[in-house]
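Only one chain is shown below, in structure tokens, and it's the form predicted on its own.
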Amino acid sequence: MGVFFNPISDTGILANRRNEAAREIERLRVELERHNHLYHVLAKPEISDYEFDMMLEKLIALEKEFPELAAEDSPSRRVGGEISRSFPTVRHAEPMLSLSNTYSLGEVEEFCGRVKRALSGEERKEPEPEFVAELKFDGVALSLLYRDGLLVTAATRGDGRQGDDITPNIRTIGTVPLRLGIAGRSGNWSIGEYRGREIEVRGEVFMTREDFAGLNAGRLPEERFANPRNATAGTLKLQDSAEVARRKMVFVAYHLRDADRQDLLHSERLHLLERMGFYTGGTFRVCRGAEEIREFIGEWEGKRRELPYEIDGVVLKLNDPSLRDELGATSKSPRWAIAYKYPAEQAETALRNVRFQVGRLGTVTPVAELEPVRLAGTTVSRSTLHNFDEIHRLDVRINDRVVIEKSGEIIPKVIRVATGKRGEDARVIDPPATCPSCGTPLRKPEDEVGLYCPNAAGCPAQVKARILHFASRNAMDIKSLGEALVEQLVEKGLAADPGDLYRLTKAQLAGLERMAEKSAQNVLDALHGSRSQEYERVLFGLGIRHVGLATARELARAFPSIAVLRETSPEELAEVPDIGPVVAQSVHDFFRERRSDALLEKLRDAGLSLSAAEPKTLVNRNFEGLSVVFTGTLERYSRQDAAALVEARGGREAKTVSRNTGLVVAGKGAGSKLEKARALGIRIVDEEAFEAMLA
């Protein structure tokens, strides 16, 4: 018997079922937002992570299963996923200025005083002017556009005129509302007051002392942040948005622009951002005259280590705008603001010792043993002394009393030798004839200031080191091998390379300190993973001097393969997009090094990709051997299609205008790139030209 379909009946319980799922996922997106805003931003959460969890699970599922009921402001974009391949330009309504910087309260006191004046006229006498007292967050500056309530756009502040569309990534911060005034409001999604309007909302992104220190957690020594402001600034570089969301940052507002609320003062504007659904950091203040201003500064100074994020000063703005607009800019800074920045903290301590360090590429770094000392909320131990041009212009000595600075570094620096306090004890620091590690003369080349070791095969530290960068995260990402077991493996003679990684066994593994039979084979299976790594994260991890990740990656899209890639010339390696002489030298002689012969067979032997996957259909060869620059603001495509298309047609994009380059797209708003491209004598055609060329 057939199977009776009811095509009235069937319909009408599918479209239930939407209109169910329709209502569902409402209710989820007030929830998800409301207990976001809770969490993030007034750190009173209701219901545990896995609960929200939970919730966040049932809403991507119902809108996997409605694709037609996905938005762009639903909370499920906050876990990232997209790819960009490049950040298109984007101009900004009004230029982002920045502020005019002091690290004297005199001078705060001055700027009090001349906003006064300017502001005092023979016809009228104003009060005292309203200042507002902020602290200075240190992080990254971002300009949040939202068109009818939501979320169109996030972009850096690149040079104050036009900055970087990176909204994929903030569209994962926690503290960025996709949707204005919900947040708080359940049940309530209305959105009608902001219907037809365009506001824009900047402040800052930061990480918080925590997070940065979980972020540097497991990363190796010459992959970690300096401080929160890098990680937090590299981070809203990264193409890869899922990354971005498993990095948690804060973004904390402190200016409103809306063309219906001109007239209110900034104070008042802040309370309306919090009402809005962001975070403000709610501890500014309204301050009248210099004396108002110097206690808040003082209060935040004592203070300022006990908050968990890191501020490096106050800033002053006028509260008034009508009064700002009398007082106007510069070309560079606003004349109603001030940055009042904290000196860096600073300690005296004794430096005991000076042990000396080798790198993967064999750089004898200087490192001072100091007597414990706390400093910015850590106990400090040891400092960098970068090297002996350094300890000769400093004039320090083991015993001195000397002063160390931090100032959101990870490891502190020596400023200074305590005056009038050597002691009769004090002892020149002899720079080592010999490697420290394997004992070889070291070197010192005429245009370098450090010294290196020459044992590059031989030498123990040298070997750790760059078997610690091949498994390294932005290399081959071997989780499993950590810092101890690589030393084990290198003393017990298992491993004189990278590639003898490979040819570890079980029971090898299983008989190091610390280690177990499953410990050896997650070992294992790590490394089994890595073998499907790509071919510039190999040529990344060979660890050749002057080749980060971004010179790999060209190196492989202009070589298919090793092969080629080891006999090429100097001359030719030069001639690459970004790679220079320099460059190009040390990836050649790296080639002619009997050392890499040994380590890339082992490591063909292993299977590791030495060349770049095949190569994908062209659609034409129009863009051939081209390398394209695009700048300004393309209307018909995103920057990341642009650029495709010139791929997909034998070019390749390039982020600088530079001797090399083929052709520039200048779409609206360009700027510095396309006056260097004219000096420069590089073709440049407008959009449509660009379209025409694709065909």
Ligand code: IVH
The other form holds:
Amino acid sequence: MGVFFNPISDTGILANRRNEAAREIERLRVELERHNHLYHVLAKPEISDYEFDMMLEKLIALEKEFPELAAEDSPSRRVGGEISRSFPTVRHAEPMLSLSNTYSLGEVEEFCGRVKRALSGEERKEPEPEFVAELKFDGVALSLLYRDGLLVTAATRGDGRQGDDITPNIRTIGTVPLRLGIAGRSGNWSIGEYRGREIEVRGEVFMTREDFAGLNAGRLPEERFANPRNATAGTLKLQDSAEVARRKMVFVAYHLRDADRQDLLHSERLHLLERMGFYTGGTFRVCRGAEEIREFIGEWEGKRRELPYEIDGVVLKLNDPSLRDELGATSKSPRWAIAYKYPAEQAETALRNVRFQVGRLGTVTPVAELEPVRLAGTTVSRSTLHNFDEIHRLDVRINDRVVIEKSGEIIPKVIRVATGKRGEDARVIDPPATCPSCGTPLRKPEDEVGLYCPNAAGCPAQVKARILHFASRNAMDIKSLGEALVEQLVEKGLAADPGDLYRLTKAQLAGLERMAEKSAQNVLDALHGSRSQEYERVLFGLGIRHVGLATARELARAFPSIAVLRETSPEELAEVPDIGPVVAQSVHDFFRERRSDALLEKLRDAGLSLSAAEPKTLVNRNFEGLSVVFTGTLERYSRQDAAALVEARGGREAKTVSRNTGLVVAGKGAGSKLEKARALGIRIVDEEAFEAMLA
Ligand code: IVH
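Starting from the form predicted on its own shown above, please give the structure in the form predicted together with the named molecule.
Let's see the whole complex now, leading with the same chain.
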């Protein structure tokens, strides 16, 4: 701006810049959604993830500069960040029914017969009615509502009549179009076509097996989800949509309600859904008669293991919606559809022995060693028995014949002892008195089901498990450090903690069994490469009790370095959102242990990131180092937005007032926190003053 303010030309420049930004935002939006569809729905990406991220960053920056140009359906909203305090309830326009299930092909045939009879009245001679056979995706049902072509609400099934509005979480899913139609296809992405219309799409949200495994790998054993469906259900309920975005889920559409398209067959609607930009799996097939249905079921029984996600059966639906109305529904499920479920796969085998495995925190877990047996495409020779409560519940003994099952779960489990087959040689499984690895007498805390080895520092099994955890995929991701190698390193005294890995020499590695010069060099290279892993991964890799990947991320965000974290009291730690007193105490205890000091010193020497990378560019430093507590109701900001504003200015939010609090922002109706702040002489401001401080 010049010395003499010229209102006409300056606003002219601004308006120009704004128009330019509007055009660029629209271009980026179309491009990003086009690539999103190519990647998630068609699995045919045309650009790299990096190029995509760069484009997205550009869009986010422009929208930040011109917030009024940020549209409801902007791809920038897919990255999450919205925090929901609770999910509002929404009523479904039509109840979300469930399906009647069967495990029997005979009953499927009966169903076809029933439908045929019901439809062929005296005067009408129906040929074989047409059914659409679809896969039964093993996830969580979802209803998406579009008005004027834009996604307005995404709701869970709930009790069938009303569910939870979880729209911010669902926006993060790549296969959910935020706007109907396919971006970038000529003339196809205008909302015009959908103006004034309300369209509902129903389908299933699920997680691929791979993403499920990745998610579980970052969780502590006691927090792991049993199967992808549970993981999906848990994720949908998260209140932090950025975490939802990280967990990557898929939406597959299988139902369209559109008052203007009532003439279409179900199969035609599925094709239309694809043109609207949805993923349908592309696996549905129109079948006429029981024979064709049986064929479809048989085909997928074998092929389902090749899918990257779980299905638990096949759904059969009458293709002609107008005929569906003739059949109607019971209060629970329609009479025009049925689900055939594949039986959970089971196998019988012998339990040869029980081994006791010692985990990185000393927990002793009984593991069944089985006579190898084929089950659902893999050979199974081991299965966890969890703990002694489980052994008693199953009343299982060594040399018993047992039935193992693999259903939605990825890991097979012993579900019962095969009846009437216990032999003379059956032996009761006794709990061990001493640690199978180091011989230390085991302990059993009164309020826990498990046994544990108290020799944390010296027990080779625990050392080995800690090193493997450190090297694992979600921690330092050092692929060449397998079990056999770590075992040798620990046994030969070459590594007593993860820090020792970085002191290994080529000669030491090459001297180990099954290690040649070349593989020794590979290990050294992998270790060297791992030094640039992010701080939060290092923090997770330390293996602090109760600190899974998500918690490590929280901690890394709140405490920019291990040095700071180490000096923080349990009370202050517990002030961080999502860190409870148990986790806080556990973090504090970890840093009080002597072996932790030694470990951290080695990691520091090796050049690992023990502090966060340069913080994201701050808006300004007005809150630098300040711990801010909000109390009462703010009128202009949600609590989360206010916290984000503080973070973007170098401060952080705390939940409780303590001596370390730098500032208290008091909204309407502030109570005890305000009093405490007064008593401690902490600076207190109202919302207006807070707003002034931001600028
Ligand atoms: S149609 C009235 N189609 O299975 C029909 N459901 O047991 C409503 N499911 O709640 C559902 N794949 O969560 C339908 N291709 C598919 C499905 C499917 C999975 C789930 C859905 C539903 C449950 C019923």
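Rigid core here is just the name for the largest C-alpha set that superposes within 1.5 Å across the two forms. Since the model is a prediction, treat every value here as computed from it, not as a measurement. Numbering follows the first chain given and starts at 1.
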| item | value |
| --- | --- |
| Core superposition between the two forms, C-alpha change of Thr419 at least 2 Å | yes |
| Cα displacement of Leu504 between the two forms reaching 2 Å, rigid core superposed | yes |
| Yes/no, Gly106 Cα shift of 2 Å or more between the two forms with rigid core fixed | no |
